[in-house]
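The form predicted alone is given below as one chain in structure tokens.
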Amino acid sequence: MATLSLQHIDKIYDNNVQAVFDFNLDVKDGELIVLVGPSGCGKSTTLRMVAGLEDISAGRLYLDGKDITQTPAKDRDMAMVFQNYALYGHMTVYENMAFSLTMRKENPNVIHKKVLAAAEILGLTNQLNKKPAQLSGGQRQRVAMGRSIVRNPKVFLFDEPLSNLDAKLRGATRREILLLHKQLQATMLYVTHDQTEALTLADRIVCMSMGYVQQVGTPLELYDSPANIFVAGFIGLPPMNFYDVTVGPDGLTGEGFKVTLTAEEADTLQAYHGKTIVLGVRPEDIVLGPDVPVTVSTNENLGMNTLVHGHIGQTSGARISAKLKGWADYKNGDTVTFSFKRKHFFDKETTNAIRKGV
């Protein structure tokens, strides 16, 4: 398909407002990549400057090598998929899919081909001579997919496809997603708020906050080694548990606990005696033990899991949530004692993780 290199992008509006700062990236042929962050952190806006749908302020950006930072959309040979379908209502799946081909006076033979191509891919055979109305969100936006598949272009875009679906829907949709990409081996860029979209979708994810890029690697990265506070608390659901404690000889000190380090921890931490750093434990590295203790608020059965929600020694103590494997059955008010089984550090002024030789 394609490769698509952002450099050093910037997005500021007409009013000063700075949207996007010192975009960098290398996109892989064939490679899916996710922009994940919360609202207005800058992740659509890198998406419609990549589509030609906003100016780039300062930066270039290239496809296959060549300088297309100027290119208008139309010539950019790139396919963008959004999040409200926009589908012509008046005409039918077939219409809609042939639509942009049509337009382009391609030879109808080929338009056929290539309509019914796209539908048997999305398993849209037997909708083709229905109206957008007719069909569920979930075809409604395989129909969008459908449209952009039969342009069969270097570049897939997708704004937050899934956003509009429920539950149940945003589930299927984004196995089929996946299953698209597999099948196409096509070049995507992928922008979502849903962390479990980034993380099941992605062959890599750039992780946004504010207009900054916070870290790019591998959903397995970013899940495992966190580069920051920031990248930390936004992916893994439920979010990672953060404390200030101090580093003692002995281990760490929180308001309310205290827990051993490992060598390995320990020899990390060995700048840092005697100051604050922030603890970050993950819910599901937490498990019973006689470390912390915590008082009971709330329990969530949730079949092989249960998750534990409460504070560390009385009420007034910092939060704490655990996900325990098994079903549990605790009540509000009761007693229990955790350990930590896997522990992050950060520095509490640059909130950048704490490695080992870094």
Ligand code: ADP
The other form holds:
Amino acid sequence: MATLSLQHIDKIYDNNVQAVFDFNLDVKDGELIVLVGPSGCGKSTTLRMVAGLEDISAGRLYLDGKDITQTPAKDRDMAMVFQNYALYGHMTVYENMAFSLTMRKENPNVIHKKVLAAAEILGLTNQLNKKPAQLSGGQRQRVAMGRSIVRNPKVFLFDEPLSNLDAKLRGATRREILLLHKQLQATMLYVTHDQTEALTLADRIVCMSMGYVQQVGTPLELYDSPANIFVAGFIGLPPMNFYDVTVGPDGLTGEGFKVTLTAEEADTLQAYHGKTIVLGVRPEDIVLGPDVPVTVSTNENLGMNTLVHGHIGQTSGARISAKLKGWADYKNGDTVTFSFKRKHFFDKETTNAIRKGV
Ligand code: ADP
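Instead of the form predicted alone shown above, give the structure for the form predicted in complex with adenosine-5'-diphosphate, please.
All chains and molecules follow, beginning with the one already shown.
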């Protein structure tokens, strides 16, 4: 059983750079939390503060209700898996996995059992006598995870564990981490800059930008109801399209296009009549239709879908990316018209989502 509570946590580095501002999160027992955001937004700093590898400048950290803000890393009962594996090259897989237990002078029979059990979970049973150099990148990452599992920590911390793997292996290892999480039912904190990893792995995502938490929620909540323009643009690939539009009595007018509103959308935008807001449209919510004239620049076939990139109106117009169902063969310079199946609205000043009744 392991719950974590981060309360009003700040990090100010010695050079006065504030990397994390007022971070608050309650992690439930067995939950897999993914911290996601662009490089430099404070994800690793947050993870390292939880691990005890960085001091917490302000705020409190609780593990199972116990204040561990000042507890040294070695006494926190957490295990961290890094992107660069940090395996010992001269030791076998077995010795690498057993290392921390050997150092603790555990009973060799207990060590043996734990290593074999972890190897079984990770599919490494036949690799135990090999040296890291004889393994693939994916296998090395599994050994690094095995080293954590044998310690049976209260919390697993992952710092971009897949970023050194190629795309195919990343997908496979991601699924292994999911399975591992199911099997161990352990509390996990996972840092990545990759929104796909966040969407596919997380029970809940914490999306960060410039040291601030932007939104905490399930993957579907962040995808479906992003709290602001940052989250809307960061979660989802290709990213959401954004346009300045004026709210009128019969719809939204943007540069070179006009779209009507459903009764419900009009209701949501009641307070914004005559004002400029930001309209967000996901590429996958764009269909062929009568509303938005587009000049095509590129056409990318993905098999099941086609990504059509272009500009609204002439080539000088705002960029638009649409993900159409099926195969299409538009050429540079072709014209096509689109409609927006689903729209997201944001306040231009605050950048926050405009929701009904808010
Ligand atoms: P992320 O993991 O999201 O890429 P980091 O947590 O590594 O971001 O960094 C957040 C901010 O803190 C960045 O501006 C980075 O330059 C700064 N930073 C990270 N480590 C240190 C350090 N040891 N000393 C000073 N500033 C640091």
